[in-house]
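Just one chain follows, in the form predicted alone, and it is written as structure tokens.
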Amino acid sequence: MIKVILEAGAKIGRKASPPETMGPVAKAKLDSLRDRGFVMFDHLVGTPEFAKIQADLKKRIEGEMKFEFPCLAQTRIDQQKHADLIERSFRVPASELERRGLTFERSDIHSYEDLLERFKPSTLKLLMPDDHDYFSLWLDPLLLSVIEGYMGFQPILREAYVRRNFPCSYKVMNHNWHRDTNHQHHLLKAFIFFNECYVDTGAHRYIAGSVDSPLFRDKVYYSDEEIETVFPNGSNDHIISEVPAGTIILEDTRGLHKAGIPQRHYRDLGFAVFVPPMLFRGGSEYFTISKSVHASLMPGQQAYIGRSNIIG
């Protein structure tokens, strides 16, 4: 009985009118979202609120080295050896990859540049830090009221991290076009670009419309060539991120997509997921934050955050 109503429930929300305290740059946005699968937001873009964010993440993640460990290392993978893991993208626990001698930890490394030159890492992870600054970005009000336009709800914010992606030679889960299956009727994801991002430098790429298609859904990943075939590169519905630092992408991913991977410098993007508050479930092993920080949010942004993951 439980299910059949959380299922009726769930099937509420994409097609209802938007609220009525809606502004109209809002409403456009959730058009477009609606329309779309995906939309953009340049409000923060150039302002001294994301610099202040942009100079604290660089020191996190090069200064203090905060970012998640065991990390999967490129210059450990053989060809050969690791063929069975190349062929399935890396798509294992951590506890493989470890178990067959392909992360490094903490105490492997001496320095950022260190790390860089001996592992070649194709993604580093920071997890959210207990920060106002950081959480009042990933719950920016604007987002949210299009978040809640497009749901119908308020949901929770479920994944709050950064990740920053490296050129590499091996394709890892993401790199491949794919959907996610957070849930089955409401899902969306915030990727918020901390550096100017182009074709060469990772740009994300999202197949727009795609959500309630049929295609591509007998499988877990998909290469370029068989997206293509269908939706061809430069096409009108295949879209590519090339965008300015301090652009947050909304999309409901789970329509087609990937990450891009970087040919040269680096790429740093936030990723934020928002799905409906669920039972029987705790909260989110992506985030924590304490007390003083949730005190300092807004009430409407203390909304997003479950009661499992305030501590302190």
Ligand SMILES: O=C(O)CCC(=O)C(=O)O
The other form holds:
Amino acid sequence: MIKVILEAGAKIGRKASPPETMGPVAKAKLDSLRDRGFVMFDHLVGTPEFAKIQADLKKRIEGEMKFEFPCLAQTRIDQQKHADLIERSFRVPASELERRGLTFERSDIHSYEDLLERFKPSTLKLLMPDDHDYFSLWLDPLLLSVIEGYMGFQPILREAYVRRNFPCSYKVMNHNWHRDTNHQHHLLKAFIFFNECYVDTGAHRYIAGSVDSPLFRDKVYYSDEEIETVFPNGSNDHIISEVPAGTIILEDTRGLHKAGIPQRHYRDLGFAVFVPPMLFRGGSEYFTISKSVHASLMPGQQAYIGRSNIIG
Ligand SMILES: O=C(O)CCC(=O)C(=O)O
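Alternate state requested, the form predicted together with this ligand (shown: the form predicted alone):
Let us now look at the entire complex, which starts with that chain.
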């Protein structure tokens, strides 16, 4: 009974009229998000604020190497020995990858160049730095107003991080088409592009209008061939995000999507995951924010941070 009431409650809000206070730009973005399941923002492209964070990010990744460990080393994958893992696109607990000798730690690397040469990771993940500039970008006011219009209430920022993706030989998890399952009814992800993206640098892909489609619901992952028989490359709903740096794509990732694999260079992508506030769920494993950085945000942004994420 409680489950039924909670389920009914969870659906409230979607498709409500936009608030009176919403400006025309946000209204147009909301219409597009409702219609297609995604919308793009370009108001930060070419701005000095964005360039500052881009430069800082490069320093944190290449200089300080403050990403998460252990990392999967593509150089340690053996086609025969790890055939079962390849088949599952490495969707197993990190402890299994460690046990099978496929990961490396911070203590294994001497420099960023050394890491690339010896381990060839497909992805490095950097948790959100405790820094005002990053949080104000992740909680951009125009983005928040569209998010609230779409959900019909104020959600929370559940996860906040950046991934650097490299060319790689083996597909890892979200290189395959899939639907996210963080929440059954309310889920939005913002993808923040830190470099310009083309097909050969790993453009993100999305199938517009697929959120409520009954198709492709019986497996976790789908191949390009499976998806392209229904949504061919170049068709109206098969969206390939070739975008300039500074673009933000807000997407209902309950729809079909996947990460492109760069064929050259690398791709830096910021992730912000928005879900309803959930009782009895801690959040600090996903990111933390100090009291002073929290205090520097606007009240409308502070409201997105769960109490368990605030430290110090
Ligand atoms: O990296 C991307 O382009 C997509 C990431 C993704 O599939 C996900 O976050 O679920």
